[in-house]
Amino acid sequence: MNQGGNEIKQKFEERKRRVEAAIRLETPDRVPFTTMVYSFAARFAGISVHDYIFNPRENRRVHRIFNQEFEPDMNYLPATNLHPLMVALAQPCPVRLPGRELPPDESWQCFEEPLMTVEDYEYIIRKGMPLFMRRFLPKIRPQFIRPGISGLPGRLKILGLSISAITTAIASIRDAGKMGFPTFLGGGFESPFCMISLARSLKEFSRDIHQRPETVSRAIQRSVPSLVRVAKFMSRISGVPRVLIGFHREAFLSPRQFRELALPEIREITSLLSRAGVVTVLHCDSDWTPHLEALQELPEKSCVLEFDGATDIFKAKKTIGKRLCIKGDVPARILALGTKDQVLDYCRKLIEEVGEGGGFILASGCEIPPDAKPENVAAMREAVEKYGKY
C-alpha cells in the first residue's frame, strides 16, 4: 500500500477507536464528533433536497463532499434509496415529499391521519408488524401498491427498491472508508411505538393509550422481535455494529405511562441487540428529561442516547452518564442564527461538562438545520480539536 493509502487507513482506525471508546464510556484521545446530516449537506453541495432524496448517486456524492469539508470522525448514515415506498416503510403515514407535493428544496412533511383502525391492533398482535405493513401500505401509497393480486407488481417493486437501497448503502460505506471515515450507523428506522402512533395518528393513539392501554402495549411488544431481526440484518450486511432506532414520540408520555408502555419496548430492543453485538443508537427527539431515571434500567454500555436539544443534556450526564454514552446537542438555533464564537462557546461547555470522564460524542441536536451557516458547522469540528483532548 502506498504512503497515502497508509495514512488513510491510519486515520480510519484512529477515528473508529475514538468513537467506539466513547460508546464504551472510556476516554479516547479526544471527544469524537459525528452528526446527523441531510438537507444541509444537499444545500452545501448545491443540489435540491429532491435530488438528494431521489438520486442515490447524488446522495453518495453529497456525503463525500460533506465528509471531505467538515471531517467528522464518522460518516453518519450511508446514502440509500429514498423512494416514496421506502419512506412509507419507515414512516407509515401520509408524507409529502420535495419535488412531488412540495417545492424541490423543502424537507419532507408527515401528516397525521388515522388510517390504522382500532381493529388493526388485534391484527398486529395476531400476525405481527411485517404482515400488518403489507396490508397497510396500499392505504398510504395507493399509487404504487394495490390490494390483492393486482398489487403484486407493487410488492415486487418494494423488493427491487430494497435491494437497491442495500447496494447503495454498501457502496456509500465503502466510499467513506476509502476517504478514511468509518460509518456510524448501518441503518435506521422508527420504534414500534412510533410506527403504530404514526399509522394511527397521534390524536387517536393518545386516546387509545387511555382507553385500551393493554392492547396498545401488546401490539408494541408483538412488533419488537421483527424490528430486532431487521436491525440485526442491517448491521450484518453493512458491517456496522450500530443501528439507529427513532424514539420520537415516547417522550410525550407521563413518567408512569413511559414505564408501562415505552420502557419495556426500549429495554427489550437494546437488550436483544446488545446480546447480538449491536449498539442501539436511541434517537431521542423532544424532552426526555422526565424519563432519564427510567433509562438507568437499560443495559450498561448497550446504547448511545442521541438528544436533540430539548432534553437537559447536562442533567442526563449526571443521571445516566456513567452507564450510557451521550451524544449531542448543539441547538439548531445556534447553528442557523448564531455566530461561530457562540457555537464554540456552547461546544466548550458540552465538552467540559458532558464530556468529562469520557462517554460523550459531540453532535448537533438532531440533524443540522438546512439553513445552518457552514462556518458554524465547521466550528463543531474545530471545538473538539481545540477543547476536546483528554
Second form
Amino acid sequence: MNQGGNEIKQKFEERKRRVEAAIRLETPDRVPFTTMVYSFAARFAGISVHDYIFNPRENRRVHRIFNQEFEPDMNYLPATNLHPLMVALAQPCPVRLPGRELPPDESWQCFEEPLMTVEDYEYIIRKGMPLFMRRFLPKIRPQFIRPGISGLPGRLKILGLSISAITTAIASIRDAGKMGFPTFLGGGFESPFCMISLARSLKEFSRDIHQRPETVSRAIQRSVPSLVRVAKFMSRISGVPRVLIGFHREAFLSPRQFRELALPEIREITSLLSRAGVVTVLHCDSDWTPHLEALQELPEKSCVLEFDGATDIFKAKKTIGKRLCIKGDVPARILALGTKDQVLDYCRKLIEEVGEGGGFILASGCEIPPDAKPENVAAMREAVEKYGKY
Amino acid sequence: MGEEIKTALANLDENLVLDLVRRKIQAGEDPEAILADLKTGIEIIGQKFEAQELYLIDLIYSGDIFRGAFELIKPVLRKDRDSTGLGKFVLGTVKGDVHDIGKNIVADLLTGAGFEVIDLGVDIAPEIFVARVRETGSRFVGLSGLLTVAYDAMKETIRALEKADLREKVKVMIGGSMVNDEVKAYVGADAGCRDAVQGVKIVKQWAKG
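For the form predicted in complex with the partner chain instead of the form predicted alone, what are the coordinates?
The next block holds the full complex; its first chain is the one shown before.
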C-alpha cells in the first residue's frame, strides 16, 4: 500500500479505537465525535432531501462530502434515510415524502392515524411482528407495496428493494472506509414500543396503555426476538458491531409504567444483542431524566445512550455514566440559532462534565438540524480537539 | 356527584367519567355544572403533572377523555350560552412542521380551562393564522413547533401579524419542547412554554389580566 493508503488506514484504526474505547467506558486519547446527520448533509452538499433519499448514489456522495469537511471520528450511516425502502419501513404510519407530498427540500414527516386496531395486538401476539408488518405495510405504504400485490410478486418486490438497500448500505460503509472513516452504525430501526404506538397512533396507544397494559406488554415482548434477529443480521452483513434502535415514546411514560412496559423490552434487546457482540445504540429522544435510574439495570457497557438535548445529560452522567456510554447532546436550537462561541462553550461543558473519565461521545442532540450553521457544526469538531484531549 | 366526576377524571377512569356524564345529562342536571366539574378535573390533572405524579402519556389520555365527555355535553348546552368563556384562542403548528402531540394537548387543556379553541391543524402558513385571527377577533395566538425550522416560521407568522396591524391586539405564545428564552426572543413572541401545562397557566393569566 502506498503512503497515502497507509495514512488512511492508520487514521481509520485510530478513530475506531477512540470510539470503541469510549463505548467500553475507557479513556481514549481524546473525546470522540460522531453525530447523526441527514438533511443537513444534503443541504450542505447542495442537493434536495428528495434526491438524498431517492438517489442512493447521491446519498453516498452527500456523506462523503460531509465526512471530508467535518471529519467526524465515525461515519454515521444514515440508517433510515439511506434508501426509500428504509424510509418506508422505519415508521409504521402514513408518511409524507419530500418531492412527493411535500416540497423537495423538506424532511419526511409522519401522520399518525389509528390504522392498527385493538384486534391487531392479538395478531401480533399470535403471529409475531414480521407477519403483522407484511399485512400492515400495504395499508400505509401503497406507494411502495400496492395493496393489490400480494403473494409472490409482493415478496419479490420487497426482496428486490431489500437487496438494493443492503447494497447501498455496504457501498456507503466502504466509501467511508476508503476515506479513513469507520462506520458507527450497521443499521437501525424503531423499538417495538414505538412501532406499535406509531401504527396505533399516540392517542389510541395512550388509551391502550391505561386500559390494556398487559396486552400492550405481551405484543411488545412478542416482537423483541424478531427485532433482535434483524439487528444481528444487519450487524453481520455490514460488519459493524453496533445497531441503532429508536426509543422515543418510552420517555412519555411514568417511572412505574416505564418499569412495567419499557424496561423489560429495552433490557431484553440490549442483553440479547450484547451477548451476540452487538452494541445497542439507544437513541433516546425526549426527556429520559425520570427513567435514568431504571436504565441502571441494563447490562454494563451494552449500549450507547444517544440523548437529544431534552434529557439532563449531566444528571445522566452521574446516574449511569459508570455503566453505559453517553452520547450527545448539543441542542438543535444552538446549532441553528446560536453562535460558534456558544457551541464551543456548550461542548466544553459537556466534555468537562460528561466526558470526565471517558465513556462519552460528543454529538448533536438527535440529528443536526437542516438549518444548522456550518460553522457551528465545525465547532463541535473543533471542540474535541481543543478541550477533549485526555 | 361533582366530586365523583372530577375524581374519576383525575384518576383517568374513562369509562366512569363517560358513564357519570351520561347519567347526569339523563337526570337533567345543568350541563354547565357538569362541564365545570370536568374543568376542575383537568385542573387537578395539570397540578398532578407539575408534581410529577402524572406524565405525558397520562396527559394525552386525559385530554382524550375530556374531549369525549365534552362531546356528550355539547348537544345539551344552551345554544345562546357564552361559549367563549375566557376567550378565543387560535392555535396551530407552524408552516414546515407537522408535530401535533403538544398542540393537541394544549388544545384539550385550553378547552378544559374555558377557552374556545380554534385549532387550525399542522403546517399552517402565516397568512392563514392572520386570516383566522382577523375573522375570529381572537386575542390569543398559539404557535407550536418542534423542529428548528419552526422558529423561522414562527418569526414569519409574528411578522405577518405585525404587517396586518394585528400584533398589538394579540398575545402570542410559542410552544415546543426545545423552546427557551432565546427562541422566544428570536421569534418575538410574548411567552414561550416547553409543556402544555405551563403554557395553559400563562394564557389563563393573560385572560384574567
